[in-house]
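The form predicted alone is given below as one chain in structure tokens.
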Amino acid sequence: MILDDNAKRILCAFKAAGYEAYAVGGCVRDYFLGVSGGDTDIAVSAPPPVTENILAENGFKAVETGIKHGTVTAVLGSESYEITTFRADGDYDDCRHPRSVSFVRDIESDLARRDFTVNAMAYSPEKGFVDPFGGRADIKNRLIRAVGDPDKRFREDALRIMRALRFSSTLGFDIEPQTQKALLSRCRLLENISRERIYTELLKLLCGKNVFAVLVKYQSVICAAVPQLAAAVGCEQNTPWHCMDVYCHIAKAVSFAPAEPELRLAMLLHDIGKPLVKRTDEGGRDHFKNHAAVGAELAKEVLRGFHASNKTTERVVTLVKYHQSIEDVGAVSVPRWFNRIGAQNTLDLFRVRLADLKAHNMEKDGVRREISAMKSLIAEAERLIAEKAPYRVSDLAVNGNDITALGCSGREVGKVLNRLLDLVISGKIENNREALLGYLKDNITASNSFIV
């Protein structure tokens, strides 16, 4: 279903009105694409002021968005309907947003202006689908193709550049041999781009089914984005357990974590640092020693520069600083990794580890081992946080209320408190009140301190 009831509502309105009125672009290709959910945007005939009447009359509240660019949203409840005069752009200034449109009265005109063949489509009841551009049989074909001239595209609005990665990672479709060979000459007017839209699609790119493909055969564009990976490609790893790259490593690690942004975001920057604490010794096998700590640096710059979250950044952050802490993985304890990073990074950490040991060499036998290990401790952390495992002071069955009234004062109340808590992670002790504080009068002393 291409149209709900309320965009029909709109549309009727514009009809009964005597303009044109057209679902475009992203939900037209989702229709082709058998999926759906997606925003419905749509295009009129309408100048903006006619638009703005046009829903109040019809009931519907109208919110100026964009009126300088001919754009009206109209709100039912909510759910919310871009609505956008048909236009045309001019010349770009600043490779990303037109000096002036112009107000057309033609859905062709309207959509000759659009980044790629795919969200080049329109639909109405009345008149069916309009597909110019071919967007139909690109769809078929599994094609991401620019509209019109790419080299063109491209240097209107370098941000294309990202969203035909995007794309190509998301719907598993290749970049078309003309739009690919402009996207590659012209991905340095990504500079131009402010850092949150490429942050913005990147994370959607990284999400991708397709994203090792494309990180691989877009190094460059890649790079372009994030700077401070160009020196990973090429940088070899000579040693028993990596049969690739550097960046390759990545760009395979990457495709094996959780498609969540987050964590696909840690193992792009997992090993960033390889290239800078790189040594060979005298048997021309590779070292990198403290890369993730010095890659935890460079993530840090990468997600500043990104204007990512607090929360992003910390998380992210912590992946990469403790991705290489879990090499002896039968010496694992889950409840102190919880009480070290938190139960959700601890989680993390794991699954970021098991998609980084898939992307090593396959065919060594440790390898093999340390996978099968990581998965069991994957199991473990997720039944502790469904159990609610304790793994902080706050999580014990006594307070430091409890610890006063045994005269404990000062910074002893905490030191015990500490105590019980490594005694219950430790296995030794039940976590309930009873045992805690019978623990506690067993070991308490003549001078009411305790031996902990």
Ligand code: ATP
Contents of the next structure:
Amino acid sequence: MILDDNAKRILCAFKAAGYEAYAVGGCVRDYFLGVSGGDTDIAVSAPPPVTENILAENGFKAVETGIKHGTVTAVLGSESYEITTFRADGDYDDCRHPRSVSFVRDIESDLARRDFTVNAMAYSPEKGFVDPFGGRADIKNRLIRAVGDPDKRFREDALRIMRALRFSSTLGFDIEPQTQKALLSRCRLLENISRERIYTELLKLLCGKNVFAVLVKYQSVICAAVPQLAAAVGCEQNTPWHCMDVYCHIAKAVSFAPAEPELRLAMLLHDIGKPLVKRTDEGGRDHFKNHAAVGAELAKEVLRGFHASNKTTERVVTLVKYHQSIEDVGAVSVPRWFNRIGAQNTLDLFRVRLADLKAHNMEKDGVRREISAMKSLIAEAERLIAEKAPYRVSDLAVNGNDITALGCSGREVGKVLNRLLDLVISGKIENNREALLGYLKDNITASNSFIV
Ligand code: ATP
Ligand code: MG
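Having seen the form predicted alone, could you give me the form predicted in complex with the named molecule?
Up next: the whole complex, starting with the chain shown before.
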């Protein structure tokens, strides 16, 4: 079903008022792909003030979201629908913003300004599918192709370069050769694009199913978007553990991580510090001492540049910083890691480490063993989180008042609580009040302090 009931009502209202109205862009593409759930964008022949009247007359709430570009948002229940007047973009000033927009009379002209053929289709119940640039054929052939002259389209708006990669990654489509050639030759124009917009497309790209191929094939574009990655390209890793250069290892590791933006971002940045610390010993073997700490600093710089939220920055930087710190997988205490960096961060760290390991040299027994140990740790972490197992002093069944009541004071209170936590984490005492108080009473000395 291409139109939901609300979209049908909106289209009907415009038709009744004597205007054309279509569902356009992503929702038509997704219909042919057999996926659902995205937004329905609507294009209409009515100018913006008329659009607002039509919505008001039909009792639909309207919000002026981008009136300059001819966009009004209709809010029906919990859903919102962007309604944009058919428009053509004038000349572009800065590789991003059209100097002017003009409203046009026909849907074909509106579709001509859209980025790729798969995004340049429209549908209305009366007219059926409008597909002047062969979007359906390109979906069938799994191709991302610019509408019109690709070089001109990327010069107009260089963000389309990132969007081409994004759609190639998420849809698993190839980029048509002329479009590919144009975007590779124009990738420097990304310098003119706002970091936030690049970041939004980058996150979507990273979560795509085709991300490995896209990262490897379009290295130059990725490095134009994230210049701090450039040194990883061709940075060889002559160690038994690796069989790829740093950049390709990163690309592989990204593809193995769960498709969550922050985890994929952490993978993209996890080894970003390696080129800076690389040392080759006399035997020709490469070493990357301290690369995680150096990488964490660089990752912070990348994320600040993208204006990422503090929450994302903190989470990603923590993962980069600790990604190398699980030395002996067999000796890991999950609750102690919980205590050190938090339960969710620990689980993330294990997932990041697993993705990292999978991108190592699988010929090595050691790598395969670590992978299976890491999978067990992930299962254990998930279980402990589900069981709400204690890992902080505040999770204990006793608190500071209980310790004070037993005659303890000052810094000793904290010390005792930590000792109890230690015993609980190592499974020596159960985390219930009776057991903990019993233990304390048994271990109180004559001088009224505890044996800790
Ligand atoms: P998504 O499912 O991610 O929302 P989408 O195709 O709807 O995908 P949007 O960014 O929401 O992508 O854009 C909506 C439509 O607007 C696109 O389908 C495309 O037709 C057009 N469009 C968006 N950005 C551009 C651009 N930079 N240049 C030309 N057309 C664009
Ligand atoms: Mg959309």
